[in-house]
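Below you'll find only one chain, the form predicted on its own, shown as structure tokens.
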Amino acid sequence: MKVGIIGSGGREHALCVSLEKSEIIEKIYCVPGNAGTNQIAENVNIDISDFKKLTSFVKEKKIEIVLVGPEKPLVDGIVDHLENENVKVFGPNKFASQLEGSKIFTKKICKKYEIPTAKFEIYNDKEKAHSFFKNCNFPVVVKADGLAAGKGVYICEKEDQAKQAVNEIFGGKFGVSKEVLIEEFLDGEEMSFFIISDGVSFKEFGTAQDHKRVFEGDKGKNTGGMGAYSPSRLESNDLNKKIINKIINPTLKALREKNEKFKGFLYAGLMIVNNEPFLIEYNVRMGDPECQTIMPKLKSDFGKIISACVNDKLDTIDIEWHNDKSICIVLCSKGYPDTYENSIEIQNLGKIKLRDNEYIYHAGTTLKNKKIFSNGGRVLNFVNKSKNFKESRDQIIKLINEINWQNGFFRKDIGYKVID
């Protein structure tokens, strides 16, 4: 079988990967990829907002199912687009991807479902959201209303902050935004929770925890992501069920009153409060990092598990796990999340030996006369996978040192809430 996936991360590099080692699968595309997925797969160089353009290589190419790795062409509606051409695509259509794409729509969807989530409000007047302040508890949550690659949410413990962000948001800083959600703050642990679907059933699919801020103690600006482990310490049976139940049941009910259904991967972000899970957000799409600490526990074949799932046959899949702990570093160029130089060569990568329970998955690398350079804030992802964390950190940080990439920076804490 012939599969293309969409995107140029490190997730993506993580779900190539995957697929590689399937029995099933003879050839993946990665449109465009980096530096690390054209070891395993053929890069096409095809802009993935060009959906007529990535169509007729799809079918020129005879791609039988096409894996959609970020978010936007979701949002955009590329799976649409690709089924319209009958061509089977694994990932959510444009209106269920308004999970991710329009944080007000999932906010009506818990509120008419009861599923459990912050008290919120939402505001189309600037005026009218500055008067809330007024009178309201800080510290407040606020929210652009559409994608906003992570950034568009603002904790605030005063109120010209919250008034601020505001401004920012009906400014343009995310995109045109008509509305701007104001959240209560809720304090308890954070927690990301995965399934995939076929659009008739789904199956658990891990528990994450990423660290979102560039600075060890969790301080410093927001990222995509600088590290995650899996599974979460928060994990339980009695937790996975209270998730089930309150939160992803009702949430796939809702989208099956409007005949509608979510195929592919939906990512709950959760706060758990006494014992107590709250959607704070849902991704339809795995999480970066999350997905590079969660795919090398994954015992049973991928290549399979898709082609279930974009043929409606996920209840005839049992998805099988390895038994043991992953962490990911994310090694970033220096001055992310802010400026950053790009085309710098990493010298030392070809000469790295992995062991079997060592992974070093690309995010923002090229390759240009056979030499790899960086090419993104987020360069490699660093993965292992052990019977125990520290031992997986330890050996993660001994290999960047081997690498030794000047100009490339890590936290060397990820993990420390399931270590120290």
Given for the second form:
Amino acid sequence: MKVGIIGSGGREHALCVSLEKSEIIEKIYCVPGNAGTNQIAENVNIDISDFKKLTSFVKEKKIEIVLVGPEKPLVDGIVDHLENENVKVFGPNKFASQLEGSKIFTKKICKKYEIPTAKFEIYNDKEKAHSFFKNCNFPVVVKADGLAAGKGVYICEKEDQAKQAVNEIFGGKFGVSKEVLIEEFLDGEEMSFFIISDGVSFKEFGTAQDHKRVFEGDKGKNTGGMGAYSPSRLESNDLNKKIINKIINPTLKALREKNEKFKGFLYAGLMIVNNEPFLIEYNVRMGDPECQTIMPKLKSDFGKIISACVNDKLDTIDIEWHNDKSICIVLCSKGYPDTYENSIEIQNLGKIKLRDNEYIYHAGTTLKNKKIFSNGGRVLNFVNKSKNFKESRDQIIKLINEINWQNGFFRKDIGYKVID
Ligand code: AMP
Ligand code: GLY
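Let me have the form predicted together with adenosine monophosphate next, following on from the form predicted on its own.
Now the complete complex, all chains and molecules, led by this one.
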């Protein structure tokens, strides 16, 4: 079978590596891919927002299943577009993608189906939003409704900060905003919880903990993610059951009652307060770098899982996992998440011999004249799985030091909550 992957990050390279091992997959195309996917798949340089061109390519090459990695094309309706042309796609349609595309859409579902989440108000008027801050508890969380590449969330300690956040959102900083979301601040520990669904049934797909801030000790600006580990230290049978019963099931029921369904990966961003889960946000895709730390633990054939999903047969498949701990550390370009230089050669990459439990997933890389160059802020993902988080992290740091890329930096403290 031929499959296509949409995207070019570490997440997509990790998905590509897992698909490449599948018994039922003979050829993978990555659109546009990176220097890593290029080693095992055919990279195709098509603009991923050009759905028409993408569809023609998929039909011409007789690609049987398309997997969509990032949120933007999902929220823009790539799945509806391809399915209208009878292409099978692993990913949610435009309606279901509102779970990530509109925080207010999700909050309204939470209210109707009594899903635990931070208390909230929605305002379509700047002055009314401002007056809310006169009597509220601080900190308060102010959010833009739509996709904002992780930037549309303000945690405000004081009234003037909160008012400024509202002004920036209504001022168009994150695109046209008619409404703003104001939320109670939840004090707990975050956890990423994943499921995979064919639209009829679903199965758990692991847990992880991301590290968003750029510097060690969770300091500095927010990034796409500097590293992750899996499983989350909070995971337990009891907590997983609560998450499924109180959050996942009611959400899927809400979609069903609208005659809609969710097909693909659903990522619940949770705050755990006293062993009770609260939904912070949904993402309608795998996390990045959570995907990179979860996929190496998958024992079952990923191609068969995806094929079952697009054929509404997920219930016929058992998903098996290695009982390991895994850590991913992201090597970034110096200066990220602000300005950084691109096109710096990563010389030693070819010399590295990976062991069975080690993985390097490319993100911002590109190939020129058989040499690998940086091409983004997050450049390479180093993953190690073992029985012990500390052992995994030590091995990764050794590997990054072997590469000794002068333009790179990374956080040495990924997993500090699970490593003494
Ligand atoms: P979001 O994009 O909604 O996930 O928000 C980004 C980050 O802001 C989350 O990962 C949390 O760290 C934080 N955050 C969002 N909402 C809340 C909340 N209600 N209480 C505490 N922290 C929050
Ligand atoms: N790692 C966070 C995300 O993928 O949204």
